[in-house]
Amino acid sequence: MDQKVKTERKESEQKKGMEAMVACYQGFDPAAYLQYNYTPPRADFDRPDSIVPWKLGCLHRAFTEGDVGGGVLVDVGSGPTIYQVLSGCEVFDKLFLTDFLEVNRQELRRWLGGEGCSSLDWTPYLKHVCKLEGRRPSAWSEKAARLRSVVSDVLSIDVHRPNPLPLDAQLPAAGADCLVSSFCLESVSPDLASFDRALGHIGSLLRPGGHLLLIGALGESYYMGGPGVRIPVVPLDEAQVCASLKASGYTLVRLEVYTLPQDMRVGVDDVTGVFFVKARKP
């Protein structure tokens, strides 16, 4: 088999795992996927053990250690959910919500909107990070306020594309300061060679010296996107995630792991573990 012939073979699978996983994202239900989530037992502000605290405590530490700032800050891949700019938000005067979906960008709209119709209400969420930056937690409305301040458009995104976002998108022409992304990448590509392109995709919204503080699943082969919206998950390990960011040219400052508690996993994924990473673009 020539090489032409054996890229052309390449192109369509991958093409072919590309729409299966755009298929199997039809039936996303925003509100569902909170329910399952983003309420407890994952989201016990009670227990220090509780994944939503810490995934909001390493957001905390990462955008207040002096060396994560600027301008501008993209989340990529928010989904419905805000909890991953709690912090950003008062770091960077404009920010971006981006999602593939519209379903998720219309569930971003209705609670940036203050339309009081929000799928899940973030007020617990917004007082336990106020608590975090020392602040009362009564501050939670002031914060609310900021984030709606600072968020300048919610966007479409494709990470498989080599542009991810719109040609419009009012991005600075060296690139943002910073992106987030939390269970994005692993979630949305057929196979870990697609995880490394997307990863790299991603990379070219960022400037050089920038920051990426990216959330993720370990060992995760599935999530419930909704009721019976079974959707492929690329497993990743550790030293997977490591290599990935080192082909994709960034620098690792920081990863952090935590293992899921038997009474959090349930049943509506296979995840073992999480990840942080902080990492820099040289």
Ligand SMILES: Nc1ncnc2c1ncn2[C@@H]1O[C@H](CN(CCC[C@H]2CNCc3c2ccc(Cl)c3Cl)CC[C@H](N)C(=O)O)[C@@H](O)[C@H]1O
Contents of the next structure:
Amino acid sequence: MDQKVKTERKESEQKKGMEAMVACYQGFDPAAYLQYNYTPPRADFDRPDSIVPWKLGCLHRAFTEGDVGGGVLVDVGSGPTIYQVLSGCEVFDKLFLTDFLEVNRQELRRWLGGEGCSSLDWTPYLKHVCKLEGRRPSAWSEKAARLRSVVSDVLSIDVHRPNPLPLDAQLPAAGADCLVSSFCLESVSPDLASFDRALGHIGSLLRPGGHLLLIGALGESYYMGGPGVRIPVVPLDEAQVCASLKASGYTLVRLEVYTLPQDMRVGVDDVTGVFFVKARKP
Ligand SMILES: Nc1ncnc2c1ncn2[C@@H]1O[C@H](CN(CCC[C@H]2CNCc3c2ccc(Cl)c3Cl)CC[C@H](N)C(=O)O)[C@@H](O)[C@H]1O
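Show the other one: the form predicted together with the named molecule, since we just had the form predicted on its own.
What follows is the whole complex; the chain from before opens it.
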């Protein structure tokens, strides 16, 4: 089979993989998803070994150790959640939330609009991050106001496109100063090659010298995006994550790994661990 046919066959397989992934996401149910992952035990602020406090601690440290801040922060694949920017909103003046699905962008706009009808009460999250910042928990409403004041837009995004954001997105020409992305790339990529391409695509949004804060699942092959909505995930291990970052040209600043205690495995996915990466684009 000559090279041209081989390439065409590979491209059509990639296209089929993306289309299958898009089809899976059509049933995504933000409210159910939030219940599965953002209520106890996975979000138990009285348990230091709960997943959410661990993630918030990693993000707090990454945003407050002095080498990140100022300018534009983009959250890639926000979903219906805001926890991933509760620390970043204090050190950036312009913040973009993004997601592939309109249902998630609507969920985010509802919270930003302060209509009080978002599917999850984020107050415990705001209070927890205030505590990490040494502020009294009652400062949570100031933090909520700060976040609402710095979010410039809620944009659509597709990490499988070389240019993941809409052409009229108001990013600086040189790119964002920082990207944060949690559980997105591996949850939307049918295989490792697709994950690596997506990492390259979002890298084009980041200016040279900018930082990438990447949270992701280890050893996961599926997760439930709603009742009966089973979404395939490319299983990753630490070595693959480091190899992908290296292939994308990043300098690794720090990698932290969390292993799920047995009672955090609640049947909504088969994830075994979570990685946190702080990396810098040279
Ligand atoms: N082409 C596309 N391009 C861009 N974005 C796309 C595309 N296609 C779909 N998306 C969007 O990606 C988002 C992925 N999303 C769910 C996966 C997380 C889930 C499963 N894995 C383990 C695990 C999870 C959650 C919590 C915990 Cl603790 C664990 Cl362990 C992350 C949302 C948020 N960031 C979060 O952290 O919960 C979703 O909102 C899509 O709409």
